[in-house]
Amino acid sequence: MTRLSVRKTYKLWIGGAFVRSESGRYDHALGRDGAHVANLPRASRKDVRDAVAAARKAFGPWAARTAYNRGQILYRAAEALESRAAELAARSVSRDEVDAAIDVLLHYAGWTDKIHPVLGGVNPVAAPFLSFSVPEPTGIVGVVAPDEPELLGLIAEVAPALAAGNVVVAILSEKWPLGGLDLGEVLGVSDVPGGVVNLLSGRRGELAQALGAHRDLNAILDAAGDAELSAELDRLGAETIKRVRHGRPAATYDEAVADSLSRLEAVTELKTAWHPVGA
């Protein structure tokens, strides 16, 4: 008897769990040859709200971890991605792209305990005071990933946000979402706590509008390269008082790490404290 193969079931990654879209809708994922590969969930506005709620719950404990511990966790995520590299390369993205994504995770794992000494410090003031600036995470960061490269372009935005102590709600590539959904499975076997990263597949315009309008979101990293969407995110960011950063998709490892400091600054706030000295 010839048995049928069991097709892979893809789900959203929200709050550390694999969930079906609240709406029950789905889209067809196509391979590079145009053939049908799998069905995948089409996230709804309700899924966006659930993801933001899960991220808010995870933010406090994640931001409270030591920088060294966050570096260890990002390193472990790179290990988990390395262990699945061949599988991902056979199913969704090229091996070169997977390798570059692993290297980007390792790069930002090394940044976690260097953000404070690089961005913070003692400020010179002409008064009998000590003035300190201390970097702190912005909070919940929304990521709008590019269509290509779908995995590397996603991780280039997510990794610096996590390194700085933020949590993430990411809208995956609309055209090639499988690499991002596969990343959810990698995170599921890593040490990244549930809710720290949330991954949504579906219609970018619908989800990005809902994410940008959400008042509990603190920042948006937009790498989609869509001028009309960028303008809408700017409008929503101004309306809800959130930081918006637009950038080009990182197509290589070098592009993902060349502006590391500016990527970290985009998701970091500086808290300044003053203390009197002398008699």
The other form holds:
Amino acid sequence: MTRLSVRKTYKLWIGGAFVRSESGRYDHALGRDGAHVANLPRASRKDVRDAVAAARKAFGPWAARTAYNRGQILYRAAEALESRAAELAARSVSRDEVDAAIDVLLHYAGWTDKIHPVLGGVNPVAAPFLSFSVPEPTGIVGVVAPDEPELLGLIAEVAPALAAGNVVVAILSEKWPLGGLDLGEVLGVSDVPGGVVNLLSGRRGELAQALGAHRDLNAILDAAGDAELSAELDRLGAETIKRVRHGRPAATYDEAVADSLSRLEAVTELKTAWHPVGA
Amino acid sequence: MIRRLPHVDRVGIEERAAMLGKRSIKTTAKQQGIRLAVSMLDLTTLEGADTPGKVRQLCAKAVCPAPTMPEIPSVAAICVYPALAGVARGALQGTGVRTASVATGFPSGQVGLDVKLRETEDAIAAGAEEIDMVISREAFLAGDDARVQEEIVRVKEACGDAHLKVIVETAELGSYDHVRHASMISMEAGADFVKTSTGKAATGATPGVCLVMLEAIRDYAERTGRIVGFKAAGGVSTSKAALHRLVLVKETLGDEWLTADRFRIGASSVLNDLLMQYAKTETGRYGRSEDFSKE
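The block above covers the form predicted alone; next, return the form predicted in complex with its partner chain.
Let's see the whole complex now, leading with the same chain.
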């Protein structure tokens, strides 16, 4: 007798919990050969709202951690991904891509305690003041992930945002969401606190619109490469006063790390203080 | 009255209360519900850190919760400690928003009757138009219903014209049977309102507790013809929860109870959520918490 295999049904990752979509909707996930390999939730606008609320709750404590501790946590996430690499490679993405994703995580784990000295510091001013600038995280960062490469392209946006102390609400590729959903399951057993990363699968147009329109989101990193969506995100970003950064999907490790500083700077705010020094 | 009331069907109550929370209230109905909920709010601040300045600021917010949305009405009342009742009354003069003060050794009620009466008199002298008293749970749980009732009667006398809301503190009563019984005692003793909780205990106005008390009010009104109001306080922190309480009241007591004379919601943080939800129905955009002032 042939065995009936049990197909996996993924869940959204919101606020550190794996949940069904509030709407109860599901889609089929197709493998590269077109076969029905798993089921996945189709998130709704309310799931976006819930994810942003969870992220807002997680932001304060995450930003308040020392840079060193955030680095440890990202390093640990890379470890967790490494130990599941074979599984991911068998199911969703190529082994090379998983390896590159791990390396990118590791790279930005190393950046956490270097952002402050590189971007901040004492400013030379021609007045009897001490003027210094401190980088602070922008807040809740929305990520619109590209279709290819689904995992590396996602990590290349998420990792710098986390390293700088932001929290993330990411919309996974609509076409190839499994890599991102697998990443959620990996992060779920790592030390990343609940709500710091939130992953939603579903229709990109519907979710990105809701994300862009949410006034409690502080920035959007758009790597989807969809001109129409980019324009819409620009418009919504202007209306709700958020930073919007469009970028090409990082196709290789080198592309994901080459412009590290500009990626980190995009999700960092500089706070400058002037201090009188007994002139 | 001896404790011989029929038992409350716990499972049935919770089932019905939960069912009444599942209605989909959208668009214009939601806007109307939010405006109604705001108009029935007892905007409350009961912190050790309350200052006259904070209370004055809260009063300004009570009168005009959202200057950018003028259709949002004033809240029903401001609820403070007796020491700040005078400040609140002064700030609310001529606005139609009433001044309520807690009294009688709030929140535990563990002081002598003379102190409770004195505190009530002081609050009223300072300008309170409504008194939120706590029942003596210590006496109630020991089975001394007579003392519970006697205290309410005496405080009611001390209140004079002021409205008396009696807090039964459901979280400390242990069962729905006790909640219903305590509500009945309070109404028999002359309460103008019965109120679920102080907001200082582990749980507050859960849907089940609200339904039990509303049914007690309905049964009491049918038996005696006297109208008693209901105040849900504690744990009502979201718009959804507030609208759920409105549905419970409407379905148990009917539309006549949906006025600030007969129904109140005691809360602090719910007001901003109501305003945020209202703004969302207008703009279609989810807001941020900084959109509305805390006080």
